[in-house]
Amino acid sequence: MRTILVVGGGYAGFYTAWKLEKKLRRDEARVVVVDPRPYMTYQPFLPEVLAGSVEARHAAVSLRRHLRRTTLVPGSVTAVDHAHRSVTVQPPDGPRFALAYDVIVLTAGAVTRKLAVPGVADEAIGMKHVEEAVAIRDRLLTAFDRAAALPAGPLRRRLLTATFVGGGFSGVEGFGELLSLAQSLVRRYPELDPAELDFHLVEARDRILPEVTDKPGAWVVRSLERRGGRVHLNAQMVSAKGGHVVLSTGEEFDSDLIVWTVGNAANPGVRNHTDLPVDERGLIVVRADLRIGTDAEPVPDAWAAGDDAAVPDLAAATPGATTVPNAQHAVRQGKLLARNIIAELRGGRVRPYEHHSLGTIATLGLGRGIFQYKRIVIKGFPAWLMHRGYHVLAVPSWERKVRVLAVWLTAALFGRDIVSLVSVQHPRQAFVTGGQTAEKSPEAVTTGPAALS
């Protein structure tokens, strides 16, 4: 049998390898799929899991319930030698080792986009995975604990301050459901004043949302500035050494969570280590049909999709334009994925992908939304609900969702849950240390709670 090496198992590679389970004949071709991770990360749920709207696991498809016939290779791709139809596969453990193919399927996903700025790579968080998520809503409600034990002051003010870098649809969701998770938070803290969040959204350009046109956009900065959080358009992190944060417009704070979503960048695994064709940003060439290579040199047998493809976008009316990297390409692309491999392997035709956007839908906090299709754009609450709504039918499996809506639904009735298992970091704390707190300098016990009596 054939072997079909899928790399990467985000949404794209999940979904061409699960339809290709679905319509391979079992004696037709193998497929596997090579990821460091055991599952596949529902990202536009990461906001909801960072405000406990959604359980932590519950936004994790696990690769192994749903991908019952194919071989899943745990570890990350280092190389790419297609002329001769080998991966190196580096394992958690042990030493790297080759892995052999007849079609290979690059879906593996863009990373996070840094940048040269000062403190960020020791201060910063990403929000591209399900740790990071749950990793902020922790360091967060921990703040605010530890807030609550201490006078009014610096120190509790940079507890109490919280940032965001990149005005995109994860820094805009994140930053607007921490804010709301913050705001319902301290009515739980009487010692603590609502006025003392202080919460920041940094945006080199003068807009945020990109995605949207410039009304519903700054409507968004608007809502935002009117809950307490503060947007700075046409700037940028210039510092965030110990966590003092420096823009480029001059003003200066500390801040106690920095959340770092200024974009993707290529995959350094595939853009510095293959021998397929890749462009000036690295991503690969893709042919409309989902092919590597271009009309002129298409490259047998290897086929890409998802953040780190060059996808040509049919449906814009800009000549030469790719696709956005987001969730409704990257599903939809991987669905023709696997329809074009079988076409393929049948010697049937494949097909070009072209999709029109059903619109755009963002959270912005509990109760509040905003959709735009075109012309229509909806808000508040209404467009909160169509978000939901949206995604609770979107994400993979019955089973996903009726688990959602189960923890929305105890939401409803309950409210949040706003319990911090930021230990679960250091699991054996408590055990090497038997329970007991390190022991604080004089001068941290007289700015503690004993100079409050």
Ligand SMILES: Cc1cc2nc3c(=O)[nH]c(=O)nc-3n(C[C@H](O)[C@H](O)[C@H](O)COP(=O)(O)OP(=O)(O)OC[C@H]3O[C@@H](n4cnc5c(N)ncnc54)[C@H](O)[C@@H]3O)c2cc1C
Contents of the next structure:
Amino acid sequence: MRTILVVGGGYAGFYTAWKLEKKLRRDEARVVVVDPRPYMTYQPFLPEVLAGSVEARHAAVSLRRHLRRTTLVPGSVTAVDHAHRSVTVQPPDGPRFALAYDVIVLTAGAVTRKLAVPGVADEAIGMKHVEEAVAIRDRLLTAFDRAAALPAGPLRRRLLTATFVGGGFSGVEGFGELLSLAQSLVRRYPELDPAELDFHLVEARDRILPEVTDKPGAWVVRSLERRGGRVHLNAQMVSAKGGHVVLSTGEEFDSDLIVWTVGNAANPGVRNHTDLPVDERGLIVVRADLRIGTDAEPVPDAWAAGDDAAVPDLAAATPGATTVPNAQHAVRQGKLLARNIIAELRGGRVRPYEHHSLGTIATLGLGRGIFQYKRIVIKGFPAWLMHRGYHVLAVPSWERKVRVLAVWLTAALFGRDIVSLVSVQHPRQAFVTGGQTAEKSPEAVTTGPAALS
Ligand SMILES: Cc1cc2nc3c(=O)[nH]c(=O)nc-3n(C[C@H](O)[C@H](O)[C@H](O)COP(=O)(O)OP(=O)(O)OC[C@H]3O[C@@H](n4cnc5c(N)ncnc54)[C@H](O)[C@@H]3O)c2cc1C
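Please supply the coordinates for the form predicted in complex with the named molecule, as a counterpart to the form predicted alone shown previously.
Whole complex next, starting from this chain.
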């Protein structure tokens, strides 16, 4: 029996394995998924996890629960030796080991792009994983509690300042949701004045949200600014040392929270350690049928999809264009990839991937959103409702849909939970100190990721 090895159980990998499980006959092939995480992250929910509108666990789709006929291997693939049909796996514990396969599917996604800005590595946090969204939320909630106990002054101002770097999809959604959370939170703190909130979105280009056209993009800027957010266009963060933000425009301010959302970089595990072809961006070279290689030189038994692959975009007007890295493509590519593998196993015909965009939809905070499909633009509350409707239908499995919907309905009745559980990071503290809290000098108040953990 052949072994189909899927590297990465995120969007594309999860859907590939799920479809293979459903369509393969029991004696036809064995499916193995390797991923360091036991779940697929439903990334479009992360901005709402950050705002407390979606429960963190509900954005994590358990692989074991849904992939019942697949063998799950916890670990990271650190090298792919396709010539010998073998990968090296680093498990959570113990030494690396080799795993043999007959067919490989590379769906390891991308990583957050880093730039060499002083201080960012120490101070900033990304927004690609559940733990990051939870930490951002806890950080803001804790900052409010700390600020409420302080007199007006620089430390209090810093605690109430948040900065997002990168005005793409995830940056704008995260910024809008966090702003919305902060504004509803401040009403519960009579010690704080809403005017003290200082939220910055920094974007190097002259516009945000490149997925929508100029006019709706400008409307999003105005809408965020009307709500008190400060959008810095044509501005780059040049330093974040010690949480002191310096912009290329000359503006400077202290920020307790710095969220880094400048986009994707190629997954280094895939890019640097494989004999499979990668392009100049570090993405796997893929044909339109999702087989790795070029039309002239297809690589046998090797497939890829999602954010780690340069998939030709047959629906684009520009020749040579590749599909943009988003979930809309990753899901559909994953499903087609499974169908193509089965077609090949059975001597059938493989099909090329072609998908015409369904449009762009983004949340900008509770009750606010933007949708664009070609020249149709919907703004505000209706777009937000469409965003929720679309994603509750898109999250895999009925069990997830019901859980997410239940949280939305209870929040509509009672509001969101506003308690920071940052203390779960130190579960033994109360036991060890016997309930004693050490006195902190103002200088000892930590900033940066140390305070996030
Ligand atoms: C905050 C945010 C909001 C978004 N919102 C939207 C949206 O509204 N609409 C939309 O279309 N798209 C959205 N996206 C983009 C979308 O989520 C991604 O394009 C999609 O997840 C890509 O799927 P993928 O399978 O390629 O990668 P991923 O879903 O990232 O999965 C990659 C998997 O590979 C695993 N992995 C990584 N390295 C290794 C390794 N070496 N070995 C084994 N496993 C490995 C990872 O643990 C992960 O499980 C959003 C992204 C973010 C960050």
